[in-house]
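The chain below stands alone and is given as structure tokens, in the form predicted on its own.
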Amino acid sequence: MKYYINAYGCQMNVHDAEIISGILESEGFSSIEDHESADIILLVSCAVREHAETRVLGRLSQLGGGWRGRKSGKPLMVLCGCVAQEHGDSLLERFRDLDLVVGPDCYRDLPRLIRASERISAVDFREGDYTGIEPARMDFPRAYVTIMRGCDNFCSYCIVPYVRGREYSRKNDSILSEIERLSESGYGEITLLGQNVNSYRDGETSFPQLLRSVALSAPGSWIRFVTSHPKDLGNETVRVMASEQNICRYFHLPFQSGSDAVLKMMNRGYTAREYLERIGMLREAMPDIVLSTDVIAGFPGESEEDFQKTVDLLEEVRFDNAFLFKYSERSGTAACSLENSIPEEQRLARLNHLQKLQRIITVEESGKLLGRILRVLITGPAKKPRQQASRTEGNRMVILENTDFSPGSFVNVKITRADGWTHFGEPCGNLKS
């Protein structure tokens, strides 16, 4: 039987789909581009924020309503992922054209789900992890590799506890084997992921031990993570990225908002000032690290004083990049039982006053790189002919023009222009075929 899968949402998403690939291959089936030739369609869903959870039940709609092509019948609907787990039996009752509904424990048992036939939700949680399984690589030469799973942390204003359950951390050595086969099979680019990396245990195995064996194990790949949670980033995995050299000099540390009323009414175990002392702790050890974040705008309660000292933390850090987004209710959690809802007219202005201003921010830090030299991982072609993507230690994509390099090389570039967060370079030498 021919699948084809899409995923919505984040990297442990579209890791998830490589995932349901290799459980599907590894039972006969094949995969295919092309949704209207395939006897299967599964999404991976996002449920974080509501537009992500509005555009995947759009695409199932359209998906399972508007097609009666093939001679057999319509495709097996299947929608994964955090929305299915969030929704259950409910979405049966809402889209008549969906068969299966399985939520992110609940992988292993697609095979026979499909083959059974029935309109049935399968959203247990389970203790466990898919070690064993191998994933159906998407996307050479970067590799995702997932080190734990669910989230202990339960900010107010978030779903992924309940749709991902609580922390489960997968066994070092696991973790390490398959790393070392993506670094033997030419992978350039290595992304650790997990709801919260830093805390990741097992035994005796903390998160900066498992940093610097993942690096020692692929000395020829670069080694990123995510996601980092302030409360929990301590010295021992600075000094570990400090010392180990292909562990990269990015960071992804979501400050969510620079007011500490907020930041207690969401939950989140810090301060404004304690997260600027580990963001002061990042660039004392490594000066050229490349820093991006997350913030919320509007969260409820938030005061045009609260919202202020965002953009005060904003200007005062000055990341290269960040992820902004305006508060979007998730049911259930407990952010939606709070007082002084913001108007939603007032989150959109303080989600775009803090776009205009982040993008400030990028195009300057951007262009300080004009003239230099840097090392780039090439990963394949870009949108446009004749041209080919890569990207910079600091996760920047770098588009290189009338260049045929192979993807998994590692070249030098010099920054010819800059536009945002997209830089254009041209190649100074090869430096690993």
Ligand code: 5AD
Contents of the next structure:
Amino acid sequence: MKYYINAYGCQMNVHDAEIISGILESEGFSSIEDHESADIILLVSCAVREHAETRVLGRLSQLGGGWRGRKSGKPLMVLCGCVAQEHGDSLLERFRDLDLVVGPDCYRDLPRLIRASERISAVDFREGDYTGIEPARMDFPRAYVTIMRGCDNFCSYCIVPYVRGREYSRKNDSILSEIERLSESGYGEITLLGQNVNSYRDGETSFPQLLRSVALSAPGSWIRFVTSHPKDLGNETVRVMASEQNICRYFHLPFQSGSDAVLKMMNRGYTAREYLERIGMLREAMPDIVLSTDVIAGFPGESEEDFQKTVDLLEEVRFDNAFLFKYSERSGTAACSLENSIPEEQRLARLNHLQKLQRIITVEESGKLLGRILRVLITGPAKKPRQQASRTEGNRMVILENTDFSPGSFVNVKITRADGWTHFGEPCGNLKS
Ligand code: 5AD
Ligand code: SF4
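Switch over from the form predicted on its own to the form predicted in complex with this ligand, please.
And the full complex, kicking off with our chain again.
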């Protein structure tokens, strides 16, 4: 049987799609890129904001209803991921073409559920991970490796702890053996994944210790990790990063709001000043570090002054890149019961303001790279013909024209043009493996 899979949302979901594919392929299913010819259609959904949820459910209705004209009849429709976990059985009532609803802890059951062809939802929380499953990786030479699943932080706006359950760290040994295999197979970039990587713990092994072992186990690969929580980021992680040259000088550190009052209502566990201290610590240890962040505009009770503090923080740090969101109510989260909700137009106006400001900063910071020589990892073809895409250590995309490097090779390039987060470059000199 042939299956088509599509993931929405964060890198964790993209990697879950690789895990699902690994599970299905080990049971004889084969993947196909054209959903029209698929026997099974799987969507891996994201519930973090209403917009993400609406998008995936829209796609589900479209694909679900679209089968009627097909020669091959109705495909088996499977909704996986966070929206599946959030709504469970009720989705089967709402979407009559939907067959299976499978939450993030139940993917091992997929082959059995598919074969049973019964309309059912599987959404139990199970402590454990997908150790032993070989993910069908789709993005050579970039690989994701899960180090922990779930989240115990309960930021008041966030649905993740409800749909992905309690934190669970994967065994150190199993992570390292996966890293060694990836390194031997020529993966040039390995990203460690977890909702809050800094709270990783396996017995005596903490996150910085794991990070050092990972870096030493894959000396020829770049190592990244997401996501870090400012309250749990300690000096040791920064020391390990500064001392291991293959850990990318790149840090994604969400701050969410620049106002202490809002941070408190968000249950983030740090103040703006403490956040800035962490940024200072990173920049002091690695002056050339590339920084990115997440911000939410229009959280309930956010006054003009609170919002201005967010603007000030963006201006003060001058992140190279920022993921900016307007607050979205997620039912069941603590923030839903807060008063003084901000009208939709105001949330949008604040978001637009942040976007304009960040665009200017991103363009200015990228512009500073013109004429500089940077090392990039060739990732594959770019959108246009005769172009190749690559990434810098700071995760910036660099497009090369008329080159023919093999994906996975490291090349030195001179930056010739910058357009926000996307850059253009020309190879210059020594090719390193
Ligand atoms: N509304 C808006 N943004 C949210 N995020 C998480 N929950 C919400 C929400 N309810 C954002 C945070 C987080 C990122 C992954 O998504 O900024 O860091
Ligand atoms: Fe959500 Fe906060 Fe956990 Fe991140 S740390 S997943 S924002 S609850």
